[in-house]
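In structure tokens, one chain follows: the form predicted alone.
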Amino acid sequence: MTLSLDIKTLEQIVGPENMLTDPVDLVVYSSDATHTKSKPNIIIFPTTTQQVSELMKYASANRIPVVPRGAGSSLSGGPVAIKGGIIVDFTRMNKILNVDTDNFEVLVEPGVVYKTLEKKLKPLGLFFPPDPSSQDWCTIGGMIAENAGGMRAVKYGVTRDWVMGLEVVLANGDIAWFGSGTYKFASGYEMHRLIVGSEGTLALITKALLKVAPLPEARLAAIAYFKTLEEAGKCVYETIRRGLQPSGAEIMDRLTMDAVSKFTGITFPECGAVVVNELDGDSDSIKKRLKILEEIYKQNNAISYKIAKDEEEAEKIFESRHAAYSALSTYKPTTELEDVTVPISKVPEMFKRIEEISRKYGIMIAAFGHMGDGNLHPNILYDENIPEEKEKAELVKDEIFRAALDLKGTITGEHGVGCSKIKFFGIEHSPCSVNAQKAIKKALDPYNILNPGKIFGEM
């Protein structure tokens, strides 16, 4: 997209050291985790919310795009510049400006990463529950724009249960603070709840107050093999029904299992999928959710099981799980992670039917994900260059999408819709549900230059 910048101008807002435009730089912005591609025409790196007001100002003025980013780790096209435009890199935005441990209240700016902010808290016994996988570079910001969730979800929630206000910086560069340094708020709308999970269509983030929790006294960890992934997600579904409270419910197929073997040199019997869970909370409370584990792992027909004995064997059991997507990606030239959640009751139809989708097409379909709350990553491998794989790739999400939908699931948990997505949106969502979203984009974001183009398209 053509544009006209005044660098001059951005210049004295940000500082030239505070600046891209080197075409090699707007290639290494011009993609995210997934395979959209849109070169920007500049990339600004804000140091203080002021800075971020008043670049705002200027793009609102003249019309221009701007497209929030942290890592770049999103799984959904969000933080590509699809309009070009503005990309704002918060990276520099990245101090943990308060830790509060009288309210267990922790207030930070977007860039901070989340394994930052996890070492500051761990030696005041805290930390902040929602765990992506991508949780080593992966910045707040992206996690509360994405709403991301990861493997503690089934029991802690995702990051918009966990954001108690933001500071954001509005379209016309107005600056706003949305929600409440208390945990019951009912004064006006929740519009930081609103914020959480828009991807930088409604306003860019420029803080965050977040709850944080004490750390459980223990945890354990134990993996189960199953010779289906249907007996493996009745299993998980077990253990959600009889009130186990797990802090963790993974699966993975056979695919996944072998490629992490291949990857790590982690070994796995033979087996069809293999269940990780995780219980933590008080000593005596996990010993006696242990029995009732293990029962389950008895009665679903588990063909083994293993008990973490120390913490270095549980981190090896999860060190499994989270090598799922990188393994993976060694298998074929282009891999696709998908992400859809159905009702934790229909997660075993909905693995029956990747099954199904895969044999029909010939693809192979590698399935894994946080079961507990019926959010599964389905994982599309062909070779993009071959022109019938990449043919039947695309006819292979739209059945998974659908096949979700038609078990009154959704098409995003946790990955956001962006722009690879915007086809289903309207299937899952009603036209006067999808009127109502563009009314709010609409009146906090009149010109569009919000990430213009994603979750519902063309506005």
The other form holds:
Protein chains: 2
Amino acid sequence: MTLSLDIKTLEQIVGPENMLTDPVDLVVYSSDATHTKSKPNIIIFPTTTQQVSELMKYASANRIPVVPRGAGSSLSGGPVAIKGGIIVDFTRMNKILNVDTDNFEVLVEPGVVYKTLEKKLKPLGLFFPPDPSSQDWCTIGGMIAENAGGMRAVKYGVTRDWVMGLEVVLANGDIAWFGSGTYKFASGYEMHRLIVGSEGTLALITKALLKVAPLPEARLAAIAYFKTLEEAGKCVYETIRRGLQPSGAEIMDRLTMDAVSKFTGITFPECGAVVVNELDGDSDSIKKRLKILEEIYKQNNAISYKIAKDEEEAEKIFESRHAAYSALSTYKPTTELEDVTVPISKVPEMFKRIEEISRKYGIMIAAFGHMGDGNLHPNILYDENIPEEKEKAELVKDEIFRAALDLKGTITGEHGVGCSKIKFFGIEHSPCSVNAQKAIKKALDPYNILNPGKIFGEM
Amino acid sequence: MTLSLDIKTLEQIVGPENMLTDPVDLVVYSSDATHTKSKPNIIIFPTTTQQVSELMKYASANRIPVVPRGAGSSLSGGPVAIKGGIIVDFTRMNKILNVDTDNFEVLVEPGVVYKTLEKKLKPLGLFFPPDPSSQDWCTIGGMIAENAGGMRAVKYGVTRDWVMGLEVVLANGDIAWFGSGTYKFASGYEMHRLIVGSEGTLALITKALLKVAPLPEARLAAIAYFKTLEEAGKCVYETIRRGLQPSGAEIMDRLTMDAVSKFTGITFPECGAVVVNELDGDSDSIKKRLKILEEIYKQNNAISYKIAKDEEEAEKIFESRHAAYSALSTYKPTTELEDVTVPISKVPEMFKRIEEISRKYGIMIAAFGHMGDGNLHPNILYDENIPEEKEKAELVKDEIFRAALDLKGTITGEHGVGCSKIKFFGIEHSPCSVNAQKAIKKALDPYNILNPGKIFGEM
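Switching conditions: you have the form predicted alone, so give me the form predicted together with another copy of the chain.
Up next: the whole complex, starting with the chain shown before.
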């Protein structure tokens, strides 16, 4: 895409040391954690809100696409500049500005890495509950833009639930504060949570006020093996139904186990599904709930199970689950990680449908995920260099999305629509719903310069 | 306001049995639970979404204001037709359409009364956590429109946190579904939660998909008396800080206690503040947490305290707090209930400011509220028939709002802006923030027919 950028003006805004235009850098910044690729025209590293505001005024006046970026770990093409333009890399706005232990709040810049925040909070007895798998490198700004989830979402909710306020720069350069430092807030529209999950299409986030929680006294884990995914599914449902409030209720199918075994050497008994649970809270309550969990395992015909004796053993138990994505990405030349989510009672049926789709096309699909909230990650494994496989993989993806929607689910639980699910967005949402969302987009970004082409495709 | 309504068309839409035009009815429908008064031109009782859609098409074509109404228990003027027009009374759309115990979800029409839903859920071991004081008569639609809170919000959050999806009718008559039946949802903008708390200004709600929770095994309560509001405030803070997760952390000042005594005969020891706590969960955990609560009471110099032995005693303990609003409304000829909310660490300071304001103007202010989330209800007590008092009350209100904002609070935690706090909305939010919110309003309601005049005043 040919765009005429006034480099001099941009230099005046952020300084020459805060921009990249070298063709090699442009290639480096042309993708995220998906297969989407598109080169931006320039990468800008703002260091202040004021710079972001001036940048947006310039971009707005010249109709230049602006794409925000954190660590680039998005799984939906979020930070890829599919229409070219400016990538605003927020990693130099990475200060933790305030930790308010009196009110369980932190104020951060968008480029703060999750792990850095965690390290800051831990000695204070606090934590920020949303815990995406990319937590070692993902940024808070990226988490907010994509409304990231994680394993603990089953108990603690997703990023949106922990955002109290946002400072944003709007498309026209206006700097606005949305939300409040109070737990309850009924003063006007909840703009800050509208921005959460809007994938960079409504505003650029320059500060975030986050709610944090007291660290639980203890955390323990358990692992159980089942003959079928259905039994595993019923087991997880029971843990929710009986109020055990697991802070983790993960599942992996046989194919995922095989990949993990190959990748890590961890072995699994002969079984069709494994469930990994975490319980947190005070230690007495954990003990009590673990007993109920054992009962539930037995009632649902667990082949065997193991309960961690301490936090070290608990971490070991989670090791296999943590390895799932990496293991699968090396299992076959191509891995496409999807993110369908269904009502929890429909999880066993969704697994069945995935198996059927896999058989129908002869394409491997490994499934793992956050079963406690119905959020599954089917991984389509194939070789994109074999045209026939590539074609089949597309059909597989299509059928997976349609199955999720058929079960009253959604095409994405925590990764966002980005550019990889645009077609299905229009199937999930009625024309009236899409029109209303487009009206919101147009209201806040009349020239369609904020991450254009995402969610809705062409406007 | 003279509006020319085509009664014939309206009759065709809802049937003559579903409308009121009698002048007496118009007077009855001219107010809510505030002092705001304004007569609508007609009251319509739709019974189907289709009727609401046709109604909006008519109203849109003819630029007629439309004001949704549930039980009329709003505390901010929400359902008052301050520009005249049509009041859409949703009380005849009052069916519980589905209770999905497998997925902890219920689908309801907006006119369902909270208490009716509670009665339906209780035998199933479920409950809908938001618990406004008006729960005996308020409707789910009204709760959603105002993002109602309640005593248990300190643990369970407010209405917004429990809304998974909404069917709405937009200003142009379009019927749209926002949200999903899944716990995680990252597919486009979170429109349903934007509608929550939008006070009828963005869309009319015709169905709501709500998340419900398993009923806790037990609930117990405790009451403690303190010499000062500050000690009481510190005590509540400690219960949060130490992770006790109270499902109620209420406070009342001396004036409120006096009013309650006069109204109910309940007596209080000599003290400056009373704290009422609820703990829920499994009974072992409650026992354990009650011990810590006792410690906290002692450490914060409680004059005395009492822990309920059973649920009956617990209900008795809460009786005084439940009576607070009614008691105060009869204490003086005029009561204005406000709803300021501050960060929890600022609650003691907010109480101090309220006392100072009261002394400065010689106007009684009784304060009670949901201390655990910083949500206070100062009640300005005076006689509106005495011009001098009325004038002073206005100044008192002004100073209370400014004090809350000065302490980084908000003008409303759970009642909404409505028409009673418009002036202060523009003080709380910067012009850029207000403009962005107005842009959203214009995008979804270009002719400003949905509850016009609310939140922003003139557009």
